[in-house]
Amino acid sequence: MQVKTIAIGCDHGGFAYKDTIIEMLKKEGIEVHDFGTDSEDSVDYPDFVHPTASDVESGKADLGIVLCGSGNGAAITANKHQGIRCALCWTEELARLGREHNNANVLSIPARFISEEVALDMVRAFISTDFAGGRHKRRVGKIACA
């Protein structure tokens, strides 16, 4: 998959890695979907979670990038969407396998938790990591809720 467009959105706990992930995805070309926050000013996640996560399940994003303190709350809220499959990771390898065998289109990053360069090493293998397919489809397929 060819990522051309990414949506990202993030509360005041993933604010301060929001900027350098968005500088290093235009480096590569990537078009970025911005939906906040703008300041470490105290927000509730799901105001910035819930627009990124719909622009990924409409189509006008081809991936996603939630960030929050924990990972949690901006995970649980993107995983809401029928459509998103979000990927709470911690390593690279995480975000690597999210992608390769889950089919992740939106990762979740703990930004309390990691360093920035561990942020930027995810959000690499994220982007550059293909859906395997196989006996991942199956089970992939048997996720979503009728």
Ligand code: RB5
Given for the second form:
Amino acid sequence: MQVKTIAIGCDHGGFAYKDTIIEMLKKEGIEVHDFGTDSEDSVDYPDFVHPTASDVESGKADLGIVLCGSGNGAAITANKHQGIRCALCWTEELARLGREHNNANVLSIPARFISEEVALDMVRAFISTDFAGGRHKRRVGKIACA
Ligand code: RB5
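Same protein, the form predicted in complex with D-ribose this time rather than the form predicted alone?
Let's see the whole complex now, leading with the same chain.
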């Protein structure tokens, strides 16, 4: 998939890596929709993750990135959206597999538990890997509940 646009959102626990990720994406020629937050002041992650997930779900962005301290709150929130498959990852390989096997369209980053370098490597892997389809397509097709 040619990734043209990425939505990104975080809380105060994920803010530390957001600007560096945005800078890297822009250098790659990717348009970024930044849904905040914009400081380390304490906020509630759903207020920033829901708009990010909606942007991907509506097709305005090709993929999304959400960050919080553990990655859990952001992932749980994003996955409430019917059209979102959000993968909580902490290695480059997991991020690649999230795309390849699960057709994840949002990456959740646990910013307080991984280095900035790993976070950037995960984002690069996430945006450069395509869904493998085949047997994985059948499995992904069984995820959604009625
Ligand atoms: C904020 O302190 C922290 O709870 C949040 O970033 C996240 O880890 C929640 O899941």
